[in-house]
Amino acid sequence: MIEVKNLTKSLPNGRMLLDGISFKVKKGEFVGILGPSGAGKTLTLRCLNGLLKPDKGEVIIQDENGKGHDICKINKRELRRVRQRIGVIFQGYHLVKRLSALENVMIGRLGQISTARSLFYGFTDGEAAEALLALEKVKIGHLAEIKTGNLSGGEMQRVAIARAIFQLPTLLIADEPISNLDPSNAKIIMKMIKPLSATMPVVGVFHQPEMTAKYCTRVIAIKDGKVIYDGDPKLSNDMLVEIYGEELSLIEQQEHAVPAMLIN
């Protein structure tokens, strides 16, 4: 579970960016994060991995053994350990290019191994096995050995999938993950992370209400660093007007656009 309690931040000027967020996400739930440029969508998820520091408030996570951490006061190297247990899906992927597959899959619980293991031994057997079998889940296995440069786009967002599962986590926050991809392999992504939330809550920032209410448990609605929806997924146009304003046409002109070239 993670608790998210009246996240408040500013800037010096004393304009406010977060103003009071609360919401939370229980084990079981695909919680997507809407609202249009600049509503403070991508600092919330910041603060949910301890990449920003509130002004105040609280982010409670529960940790593999179910004790909770308030990641906005602990310590530094509290941190580290609780993150080791954040799974985290970029938009741009966050992948060493020059590796193959498999071993980005491994890099993901490099923060889990001693500092000499990690310069001078490396990962067992029997670790490379449990990597390969999340490219399986993501149905990328034979493409264990392929440098992930030579990957395409779609394919490398599965590699980050299999890397955060690979890491065990007890979270899994995913940051724009679809935004790069095909409608065609957007589809495939969110079908692959929905799943994941069986095992630990699952929360995301995203810019297609299509995908949210079709694959997303419950939606969140941000604007203007205020939480102005928390519910059904399912968005009605009048609350989408509410959420998006003048920006609601661009996204539906994206949503249904037909791309030049899908990536596979």
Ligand SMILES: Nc1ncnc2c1ncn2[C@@H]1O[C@H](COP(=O)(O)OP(=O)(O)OP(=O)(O)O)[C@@H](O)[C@H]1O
The other form holds:
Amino acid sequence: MIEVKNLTKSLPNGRMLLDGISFKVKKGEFVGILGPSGAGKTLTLRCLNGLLKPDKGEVIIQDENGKGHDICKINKRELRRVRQRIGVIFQGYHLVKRLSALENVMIGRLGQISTARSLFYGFTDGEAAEALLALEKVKIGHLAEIKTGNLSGGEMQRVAIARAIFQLPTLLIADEPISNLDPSNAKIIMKMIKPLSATMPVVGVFHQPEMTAKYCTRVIAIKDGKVIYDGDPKLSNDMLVEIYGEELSLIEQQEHAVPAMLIN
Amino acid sequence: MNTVEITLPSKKYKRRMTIFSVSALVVAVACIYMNFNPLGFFTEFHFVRDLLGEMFMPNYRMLADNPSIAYSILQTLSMAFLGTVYGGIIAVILAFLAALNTMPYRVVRVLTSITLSLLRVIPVLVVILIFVIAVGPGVFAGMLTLVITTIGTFGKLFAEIIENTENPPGEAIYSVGASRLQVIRFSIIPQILPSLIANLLYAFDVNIRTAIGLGIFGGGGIGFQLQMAKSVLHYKDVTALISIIIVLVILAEKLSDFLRRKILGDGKLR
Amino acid sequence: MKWLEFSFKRYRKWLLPLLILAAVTEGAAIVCGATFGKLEEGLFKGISFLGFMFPPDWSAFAEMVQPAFQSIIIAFLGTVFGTLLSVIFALLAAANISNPWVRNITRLLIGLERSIPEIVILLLLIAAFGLGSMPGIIALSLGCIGMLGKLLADTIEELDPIMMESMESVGANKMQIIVFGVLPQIMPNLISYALFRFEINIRLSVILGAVGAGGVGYELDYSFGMLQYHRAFTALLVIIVMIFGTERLSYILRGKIKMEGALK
Ligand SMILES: Nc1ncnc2c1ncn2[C@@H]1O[C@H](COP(=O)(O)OP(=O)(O)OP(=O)(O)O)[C@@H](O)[C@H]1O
Ligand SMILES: [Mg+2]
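Next up, the form predicted together with the ligand, please; the one we just looked at was the form predicted on its own.
Everything in the complex follows now, all chains and molecules, and the chain you saw is the first one.
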């Protein structure tokens, strides 16, 4: 379970980037965060695993033993320990390009093995076999030995998912995991992420309301650093307009709204 | 059950260890062959400490006591400057003689190209030793050396720059009946001028460093003073001279950067 | 007349710089005692002296082999230890790895080293340790720091920050990020810079040899000193072969690396 309470972050000039964001995600939920560009979605996610310290607020994450930790308050060592069990899928290319897909997957457990072993011996054969299983789960086992720099965007995103699976996380967060993929690949990725929510809370940022409507169990909309909607993934037309603004209703309403309504 | 073959980490580890041990062995053998103990620098560090003890504080008074030092700074600067100017001029001329699009006669082209390639691999040390014998030790020998090394380092490069100029304007000018010299003047020179200037400024920067080193082999200038101070064990003077050298090199670098920006705008070298 | 006016206007902005250039050249020429006529004469004397050195003393070739080999080994060891040192310095000087204070101080040291000619370092080391190959090798190693350290630090600073964050996000510590993220990514650059430096070190090893580090540079200096010019010519030929050979070798190897690095 992850609980976010009253996250607040402002610039020195007084502009509020995050303005009292609160939500709670339990195991079994796949939460999609929507919002216009610059709304503060990435900032929120970065607060979730401590890459960013909010000015105010708490982020409480339950570890594998069910004990809660406030990410914003714990020390560096503790933070590293909690992060070992947080799977992350960032937008686009965040893998080590000159390492193979398999090695990138194994990096997911770097935090969990001792420094001495990681520096001198590296990973074990058992871990490699497990990592390969993770890659096979996302259907790219045959690419295990290829350098990730040579993979396509969709394949890289699958490596990232495999890495998260291999990590045995208790929480998964994803920032725009399908943004630079073609529609069919986007669906495949969504289908791969969704089942993970059976064992852990999953929080993802998306720009595709039709996708979140179809795959997420819940949608949170953020605008100007505030949560303006939290509930059913199938958004009404009015809500979409409220999130993305008038232009959507005037020009692109059909494109975006129709699939959402169809699902309705 | 695994459908794909993967190199197991244990195998990779073995391979890594083999590569590592072999390279370590090669380095170790090389060290033993040269009778060099890499840790010697630390275990024998007291030598360095003693030296540093003798070197501090730098004795700047010597600057006042010995006017030839200030003059030697000027000598080093002049040497580097003239080496760059004369060497640069000759390098440009030779480059035109060696470039395909400016030199129609194959024989001349090939001969100049060979000369330039040879000059490029001849080490500075040889050049200075030759000039010290040919014209006697001193700044003049140092300057001649810099002329030669400047030609060597930049001649070939300049020829390449000339060859890389865009042809179309040249051909267009030919087609209205321009002579070869006119093409060089109106098409090629404007194209190569910026990179020539940038490279010559860089050459000055390099030549300052070389000029300092040359002093030690009879090229005069501040390097010579350094060698003298060292050989009579005046280490406090050595420190002062080294600090002057550092300032000199940094200033030369800044100056050449400044001029490059001033003349060419914020573009990068080349 | 019109022609003259036009021309003058056109070249006016070059006039002052050219005048300054001419004046400085004149001044420098006075300091160096180098008029244009004397310049020509000096160059001619140098070239004719080269003719006087001809032919090489063929019998001395055998004596040159070992010193040449020693020079190469000195350059090799200098490059190996220098590269290792440079990597450490580069890591300390990279803003995304080290802390601001350490970074700035290391950058300062790197800049300082870059402005001391290798030969000066060698003179000092000889003053401390006496003649021999040891000061030569150490001088070459230290000499690498200024160039390789800076180039590598810049390379590291250009690494994708998202890649580093994503490793941080799985709980990896600094050392692990360096070994699994930074080093694999900079390896092609590292090797090609090191090869480039090896070329420079070969040239330097000749010069340093003459000052007392041994090797073929010493043979050259010695032959000159003993007025055995034909023997000196032999040394010159050996040196040229050495420089030319390493240049080719490094060129080929760097080409290979570029090919491999092309598909990142
Ligand atoms: N360090 C910073 N300094 C100033 N402004 C910042 C900083 N970091 C983020 N911001 C601002 O915070 C706002 C929210 O950024 P954020 O990256 O969270 O947007 P987002 O909702 O993820 O948008 P997108 O959908 O385009 O990714 C943006 O307007 C951005 O300009
Ligand atoms: Mg974002």
